[in-house]
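A single chain comes next, written as structure tokens; it is the form predicted alone.
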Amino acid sequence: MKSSRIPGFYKMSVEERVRIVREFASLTDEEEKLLLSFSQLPADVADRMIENVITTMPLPLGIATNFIVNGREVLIPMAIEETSVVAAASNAARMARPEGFKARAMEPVMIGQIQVLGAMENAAEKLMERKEEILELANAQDKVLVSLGGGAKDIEVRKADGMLILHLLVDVRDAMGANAVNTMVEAIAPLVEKITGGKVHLKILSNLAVHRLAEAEVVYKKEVIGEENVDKVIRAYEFAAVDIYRAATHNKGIMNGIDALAIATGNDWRAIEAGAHSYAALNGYSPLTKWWKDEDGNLHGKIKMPMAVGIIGGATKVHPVAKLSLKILGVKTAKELAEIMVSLGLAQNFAALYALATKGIQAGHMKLHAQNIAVMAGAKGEEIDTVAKRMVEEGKVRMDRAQEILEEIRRKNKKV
């Protein structure tokens, strides 16, 4: 039986880790070679993805272990440059076993906005009266999407500062949906002008996807994390709940995980960020998670946020590693990906709060950061671990100290 619980995964060689992931996700020989090549984006593919390409800038792709989401064992690919993030997520998931994370995602409905200037007095009512005509015209733009059960489903009308705003609600199925939605709102703009008597200005998707929310819950047993630490984590969360300066960093920690998975799967992490922070600010900027103690004294956490992700279209089907990441995840729908993504965000948030409330955020982070400093100082091979260990023990993780230690090591080696 597959298990994402892989003790000592971080101690293994790259080749050993790839072998384990291959077995877990039933990868082919070619896919294994792709992972081991460390050059997964050919020039011709990169040149088609964006303009003016001159090279690529790779990010490390790690695997977060130990995750159970809705009863299923999951290995989560994460593309990120920041040390300790993957380890923190894996540790948080380990402490949540065996129940793991329970997640739900709403139907994948995105909002297309149409800005109308100079509309007649009763324009909002006129739009609602002709809703079916508007939806029919929108759906004529994407017969394939409609055949899959998606398409334009409803409209909303708002007024703001003298302008009229029409929302076209589109079920985009397994896509992120920007292209489909933007095509539809552009197509219906002339009809909207005719109905409202006004002038349509902007026609564009909104990243505040309030009709496409995802949520996840988790329980950390007091016996696992320490009874005294339940209250410590809650107090840490309450800091973010009352202070916007702390809330900003609280939510950034959540996005460490979500963005890393979004990048790994070729999703638009900037759109997800925009949706997350605007949703957090709907009623005054606040944390995207909540933490409390349940009746048994265990720590209970919940996250809820917009999650506009896709498994078809865009880079998800163009970038070789994005396709491979989706295979490792084993997801079949965009909703399933959204559920894993919010679960990862919740785990990342717990990891940060737990570290901050107990030993401090730098303890684990510095061990890995010290290795980077050692490399920057010029350390090679075994020197890296030796220099890093000394700096951490001394509590002096700095470039100048790394250089001093490296010089000491090399002087001793010369004498020997």
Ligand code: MEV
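These numbers come from a predicted model, not from an experiment. For clarity, a rigid core is taken as the largest C-alpha set superposing within 1.5 Å between two forms. Positions refer to the first chain, counted from 1. What changes on going to the form predicted in complex with the ligand:
In a rigid-core overlay of the protein, Leu353 has its C-alpha displaced by under 2 Å between these two forms. Once the rigid core is used as the reference frame, the Cα position of Met12 differs between these two forms by less than 2 Å. Taking 2 Å as the criterion, Leu27 does not count as shifted between these two forms: its C-alpha moves by less than this amount when the rigid core is aligned.
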The other form holds:
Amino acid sequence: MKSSRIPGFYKMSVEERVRIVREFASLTDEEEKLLLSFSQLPADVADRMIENVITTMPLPLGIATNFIVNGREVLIPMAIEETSVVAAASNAARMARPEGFKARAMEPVMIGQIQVLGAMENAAEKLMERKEEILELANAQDKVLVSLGGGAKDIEVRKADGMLILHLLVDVRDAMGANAVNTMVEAIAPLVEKITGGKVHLKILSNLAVHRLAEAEVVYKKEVIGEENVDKVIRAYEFAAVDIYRAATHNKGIMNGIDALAIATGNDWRAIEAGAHSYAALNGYSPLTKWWKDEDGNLHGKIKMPMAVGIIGGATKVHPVAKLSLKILGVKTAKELAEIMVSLGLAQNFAALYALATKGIQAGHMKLHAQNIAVMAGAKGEEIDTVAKRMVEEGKVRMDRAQEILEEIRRKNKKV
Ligand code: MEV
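Please give the other form, namely the form predicted in complex with the ligand, since only the form predicted alone has been shown so far.
Below: every chain and molecule of the assembly, starting with the one above.
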């Protein structure tokens, strides 16, 4: 059985890593070549994606190892510019093995909003009375979505500050859904005006996708993380629970993972960010995760947040790397991707809290930074760790010191 537990993955060459990922995800020769080419977005594709294109802006894409989500071994592609994030996620996933993460995503229902101005007194009731007619008109816009079991399912009506707000709830299946929803709300606007006697102003999707939440849970055994660290992580979580300044950073750490996976799969990470923070603010800005000690004294964690991600439409099926990322993940539905997204967010949060509550965040950063410097100084294989470790111990993480240590090791090895 294939495993995402790949010891020493970080020490391998890029070619070796690609070979392992290729085997794991049954990639083709061409896909392997594409990964190794480091220039995957052709000018004509880029030029069709946005306007006024002059070049591309590449980001490193790394693989988070060790993840098990709902019993399945997964390698997670992460596109991000920040050091330590991929390593932190991989470590957190390793400590959660062999149980891993249990995750669940709700049906992919998005909200389309219609703002009605000057509606008559009983407009809300009238809209509810003619719900079926509204849904039918919305569904006439997307026969394919309806044939797949999706489509407009319900409406909600609210009054706020003299305006009427209609929500059209649309099951968008495996899409992020903005296009399907926006087409539907535009199409039903004239009917809504007729029913309400008012004037429809805005018609647009809401990123606060409260009907499309995903959640994940994990247990860190006290024997694995150290009994005293269970309480330390909980105290760290409590800081975010009582203080908005800390909650912002706590949630930022969660989004480090989620955004990286969103970017790797061509998903709209601004939409996910907007959903995450507005959801966190629903009852006063709060952390998106919770950590507590269970009856066995182990650390139990949970995340719950909107997760509007798709595996069809947008860049997911246009960008060659996004397509490959989905293949590496082996996901067949948007729900499955959402489950991995939140598991990664929870892992990332644990990694940050654990580091902050124990050694502090700089130690890990310095370790990786030192490894980078060692590689730049010419260290290979085992030498990388040895040089990096010595520099960290000495508190001298510098190129000149890396070169000195490297020469010293090589001299000694020659003598032996
Ligand atoms: C840094 O990108 C993310 C952290 O600040 C998150 C946190 O403090 O929880 C480490």
